[in-house]
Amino acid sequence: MPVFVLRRLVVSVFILLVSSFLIFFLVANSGDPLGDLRTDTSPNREQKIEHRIEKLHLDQPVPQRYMTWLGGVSKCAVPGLGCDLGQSVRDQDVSVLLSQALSATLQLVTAAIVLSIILGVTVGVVSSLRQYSGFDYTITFTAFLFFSLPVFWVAVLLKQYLAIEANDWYDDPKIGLTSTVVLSLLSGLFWGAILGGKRARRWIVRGTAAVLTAGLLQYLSAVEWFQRPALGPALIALLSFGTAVGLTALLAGLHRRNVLYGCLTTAAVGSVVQFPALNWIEDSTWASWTNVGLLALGAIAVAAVIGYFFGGLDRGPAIRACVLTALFTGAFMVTDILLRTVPSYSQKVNGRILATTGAETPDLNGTFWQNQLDQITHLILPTLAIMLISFATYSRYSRATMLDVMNQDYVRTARAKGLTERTVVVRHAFRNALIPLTTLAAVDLGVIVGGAVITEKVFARRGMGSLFVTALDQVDPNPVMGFYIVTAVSIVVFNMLADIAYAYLDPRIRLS
């Protein structure tokens, strides 16, 4: 493994050198960085031109300018020397511009890509297990529909029919009879397709889901939950226990009682601890992501001990399931705090709780949780726009790879040996189906660090894509090269991680 990584690093360095010189040469000859100053009518025009020539080293030939730029970039690899990516035409430090743009892009794309991978792969796997069913046809149609839609059009639709309509609805948040009927029917169709089974069973599931959805919506509207949303201690506990059962079924199987008891114990501890924990992290004096992280680390440690104690011979699956149960319980607590912050946040933004542009509300001056909720509401629409397009890709790839793997001889052999369907699907089929998905995710993650240019433009977010386009328009070489080096290094690193992941997913693959 070390030899493989070292060899890949050496090859990657040469690739980056050659490609960076090519990009630098093309950018240097793509336009005149002094073009705006040549038409300047101010008295100190000549001084401005001389200053820019000196800052951008325009008096040097292109190869020498490249070596000067490369010398500054090489300092980034050595801690303490100070990273020097040059200056922009506006006398701004490119390192600062990149750090700001990269931070904005990572905020935007991280949630989008994680959600698209999780949802896309999950739906794709379920679709492959329900091949040629109504659910499969619906997901296939939906995926191709999303994949064919231009992202700018999706973004505009989300602005109009999600943000604006939702903000208008929140002025008087009640669920009418027509909305209840429509949502109940959609819920019934959804759960009937997910659970599947014979026709009689599907109709029972559809009817039960529709009735429960209608009752829940009317109850929430009657108690004015939408005006004062919250999960509450009882629902947090119920969700925690449900998560414990679900994770046990997925990771170990419900027949392993020791794992189930460990997860249920973890959920019980979390349900009790939520009272002091919520009071602590919700208080304005202690509210910070640092304290939330400390609580998460404490929860992981306690859950690992519980999993180790209950695990017995299944300590590995027990510890993993208990730790995930603890993390989900913590996520429910944070969600509860954010929901209870909605009314006070709504007053500060005049009831427009779902933002359509920008990264934050100017001059909000809110509490810690109000500021976090503000950032989340500004991320919802662009995240959805990116996620819907990526979801189609991951769902189609996961469905195709799972169908291919499920027809392999070793899967039939596993079934013939009497293994449970969960073991066959999760341990044998799904793990091998992840190999092509790993390649797709690695390329996607590396490229998407470069920013979603169209999405950032529509939602007025200044990320990597916006920085790149602005630099090209202004014939500004250093920000373009900064954008390139970050994107290229990201692609190299993620591809290397994908190669390493291959050996973990399939022991037949050896790295040497």
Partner chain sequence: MPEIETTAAVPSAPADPPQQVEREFTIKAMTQRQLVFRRFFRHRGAMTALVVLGAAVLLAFSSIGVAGIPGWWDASYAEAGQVVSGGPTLDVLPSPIDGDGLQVGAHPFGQDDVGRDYFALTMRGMQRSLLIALLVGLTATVIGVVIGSLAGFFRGKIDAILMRVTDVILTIPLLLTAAVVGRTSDGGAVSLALLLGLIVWTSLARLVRGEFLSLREKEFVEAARALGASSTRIIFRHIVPNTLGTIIVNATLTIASAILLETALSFLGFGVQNPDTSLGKLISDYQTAFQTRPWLFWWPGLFIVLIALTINFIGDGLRDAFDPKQTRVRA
Second form
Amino acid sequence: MPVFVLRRLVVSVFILLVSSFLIFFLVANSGDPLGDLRTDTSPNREQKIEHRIEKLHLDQPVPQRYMTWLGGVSKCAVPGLGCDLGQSVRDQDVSVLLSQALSATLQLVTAAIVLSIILGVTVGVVSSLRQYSGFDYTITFTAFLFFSLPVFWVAVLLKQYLAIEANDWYDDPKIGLTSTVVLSLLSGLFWGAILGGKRARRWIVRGTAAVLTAGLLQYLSAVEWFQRPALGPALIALLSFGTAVGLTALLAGLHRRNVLYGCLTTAAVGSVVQFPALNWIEDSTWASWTNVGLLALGAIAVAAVIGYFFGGLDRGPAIRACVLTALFTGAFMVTDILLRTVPSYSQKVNGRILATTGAETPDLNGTFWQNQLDQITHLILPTLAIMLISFATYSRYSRATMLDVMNQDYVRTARAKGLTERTVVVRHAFRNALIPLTTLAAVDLGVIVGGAVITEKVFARRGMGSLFVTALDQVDPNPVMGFYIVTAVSIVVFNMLADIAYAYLDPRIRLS
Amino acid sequence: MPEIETTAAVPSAPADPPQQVEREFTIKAMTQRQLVFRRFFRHRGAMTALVVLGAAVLLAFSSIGVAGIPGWWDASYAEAGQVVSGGPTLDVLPSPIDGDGLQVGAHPFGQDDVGRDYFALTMRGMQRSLLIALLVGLTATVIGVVIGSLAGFFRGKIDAILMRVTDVILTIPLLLTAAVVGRTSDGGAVSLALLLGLIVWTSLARLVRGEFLSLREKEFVEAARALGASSTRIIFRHIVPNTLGTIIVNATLTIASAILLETALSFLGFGVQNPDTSLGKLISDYQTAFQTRPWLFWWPGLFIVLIALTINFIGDGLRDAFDPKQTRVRA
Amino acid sequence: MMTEHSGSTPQVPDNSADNSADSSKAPLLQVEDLTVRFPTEDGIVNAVRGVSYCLAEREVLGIVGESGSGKSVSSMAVMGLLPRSALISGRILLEGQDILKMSAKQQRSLRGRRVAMIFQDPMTALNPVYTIGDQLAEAVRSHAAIPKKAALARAAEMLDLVGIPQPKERLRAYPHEFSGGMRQRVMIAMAVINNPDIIIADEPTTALDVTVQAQILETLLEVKDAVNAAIILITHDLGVVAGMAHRVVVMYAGRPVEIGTTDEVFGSPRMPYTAGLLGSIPDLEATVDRLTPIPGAPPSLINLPKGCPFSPRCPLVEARCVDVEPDLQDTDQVSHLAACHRWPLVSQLEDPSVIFTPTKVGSL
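What about the form predicted together with its partner chain, after the form predicted alone?
Next comes the full complex, and the chain you just saw is listed first.
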């Protein structure tokens, strides 16, 4: 294995050398870096030109310039020497520019990618298990539609319609009769497709879901929940218990009583702890990611202990399910706080709560939770735009992989052993489907560092993509090369991680 | 199966002596190609998509004509005119629901700010976008198949070199190349298409190589080799036909993504340049007019979605037809 | 559709006449008029059309037939492993209880515990990402609440039983570290780990080297005796059946066409198809220098021809064969049933396989 990784590394470095030279050559020929200065009319024009020629080594021939650049870059590989990626035409250090852009991009893309992986894989697996059902056809069509949408077209539409409509609605958040009817019908169809079953059962599910949704919407509207949204302790407790049951069903099966009781106990503890915990984390002087993280660690520890004692013969799954229950309960609490921050935040931004440009409201001067909410509202639209294609990719890919795996002989063997359908699907089929899925995800993560060029442009966020496009536009060679080296290295590293993940997940690879 | 009488009465006097009764076997051997065609034509989504795409292509080329041949639509996409009302005159809603009944009007898709007929412009853009997509698909497929098959068939040094070349191409940002070429070439649809084709072949090359690596070990290739067939003959007669499924499906999907790629590049200003046009360029030209003339944004966008969606569905139908493994539940 | 079978049960072998069965109680497994149909885009495939047989305790029952004859599908129905789209009717009685009427949960609790299965291709039948020990222990733990350690100990015991050396160490191995024969031994161990009453072996040796086949069959018989199970052996290899099975069911086009003890069926077949199968086996001491194959191919299960499904290939075909599909009926031998209008003619021949030799047909 180490030999394999080392070989890959050497080959990758070689490829990077070749391609970086090629790209350096392309960049050098992409235009005149002095273009803007040639039309400059200021008296010190000559000085400026001279300064830039010296800074960008434009007096050297391209190969020599490349060697100079490479010398600076290679210092990055050795810690302590200081990274030298050159300067932009505006005299900014490229390494500084890059680190700013990279953190902005990661902030933008991480949530979108994680969400689309979770949602896409879940939906893909469910639709493979319900092959040729209404749900499957709907998802297939949706995925194809998402594949076929030009990103910027959708982004502009989201900005123009969703954001403005939502903000206008929030001026007086009431749900009218038409919206109630439409939303209830949609909810009925959705739950009918998810839960499935025979025809009669499906109609019951549809009807119940529609009626419940209509009632809920009207109730929320009547008590002005949308003006002062919150989950409240009762709902947090209810969600927590629901999660406990759901996670048990998924991770161990409901017939494993000790796992179920462990999770329910965890949920009970969480429901009680929420009262002091919510007070702590809401307190703006106390609130910080460090403290929230510490609370989460504490919750994990407590849940693990509960799982250990309840687990019995199923200790492993019990601990996993309890810890996840605790984390979900914590997430519900954070959601509750964020929701309760909405009214005060809304006042600060004049009721336009769904932001369309930038990464944060300038001069917000909010509390910790207001700032978090501000970042989230700025992330919603670009995240949706990025998620479209990623979601489609993951749902299609995981559907195809699951269909393939479910037809394998070892799944039939698992059934023949008398395992429950849950064990067959999760432990035997999904575990094998994870092998190609993980590889895809790892490769994908390597690519996202390059940023979402179009989304960044439409929503005016200053990430890697916009750095690259701006530099290209301005014929600014050093930021372009800096962008290239960061993205290329990340692709190489993540491809290698993909290989390692592959070997870790598939025992057949370990020996060879 | 017809009802069978349970009484064992022997039917009276068969026409032929029983020994010579020749009954047709109901198993009909179907060739691989027949099976593929049958599966494809039974794929409802793909067939619908094929019809819709065909109609769209027909509309694009018959309306404003192509290569000097005039079409049935009078307005020109190049000539500016008087702005009548600007908005689309196309209407399909009957009068009770907020419409004027089915009517086309003088400018069904509206007019742009200088009064050009937007229907003609959109049709022109569609022609150019389809051309780009086809060219990209063709170029990428040819390069991908050649590189992939050479690498997969000959292995060893040739494989190593070609695959490293592929790796290098993969690391080059598309935007950079587009920017360089955009600044040095005429910025027309054809040069953009060729450029894209020169870059997006890598995934197909890898797929074809993989298929070749596994197919060249198969018995029928060994048999051909034992019979003294030349490498060219083995590649083209024995291996390529077996990779056709992968190639065709991939080419289709490349065409669909090329439409979107061109749109994205045009939006960023690295795509098709004046005086040439495309659907992507139309949207990008008029994106600032969104508040005042939203239809300038809608029509090309809808046609991009239509083309990409139908081609994706056709690709899906082709994949199911060539590789039915995923679509059938095993008995 | 299956009017010729419904209501009549003569094709069910009379249990009291079964010499290997304990005549005092219900048979271990009794399949009655089982039909399985699959809706496909080309029409409904009649994969199994009225199969009836019974299996006594500790008995080895061979099911023989070409691929597509319904032999695997009918036993998958017994396992409850058919895809959800399958339309199943008839009865499958396990000690008098109808499996088809049971809830999914009850069916599941039978699988692997009372009825176990061994599949054809051991190379793909084991999950590549879990160790042998994990997969064996899982089989135990899905039916009994015992600690994993105990389950692993049981697994080691079973590996030892099927003749895998150093069983404790081998528990930590992955399937890819085993050869095909070894993997099939693991599959056998997995099948018997819960002391099942019935082991269904679906072509257990077809995918293996000829040299390993005999060892695997030997192991299978040893293990069967160790856990007192009955075996349903599905195969197209008549030699395997002749060496192992007490009784044989010969299937053609989704139906049994001949049922009887192995000696009777193979020694004096009463159905031309069986005779043809026997004639297609190479014989080292044969006096004739060519094999006599059965001409033609089995019919499509979507549009079955009227009459006997074998009639288009049968040299003894006569008018009623073309019109009426024969039921399984008693022949001149005790407990030997055949579905053939012309069994009396077949019974008169000393070597029935000669009917497929072209020159002989005219002289009949």
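All figures in this text were calculated on a predicted structure; none of them were measured in a lab. Take the two forms, superpose them, and find the largest set of C-alpha atoms that agree within 1.5 Å; that set is the rigid core. Residue numbers count along the first chain shown, from 1.
- Remark: with the core as the superposition reference, the CA shift of Ala460 between the two forms stays below 2 Å.
- When two forms of a protein are overlaid on their rigid core, residues whose CA moves 2 Å or more are considered shifted, and Leu239 is not one of them between the two forms.
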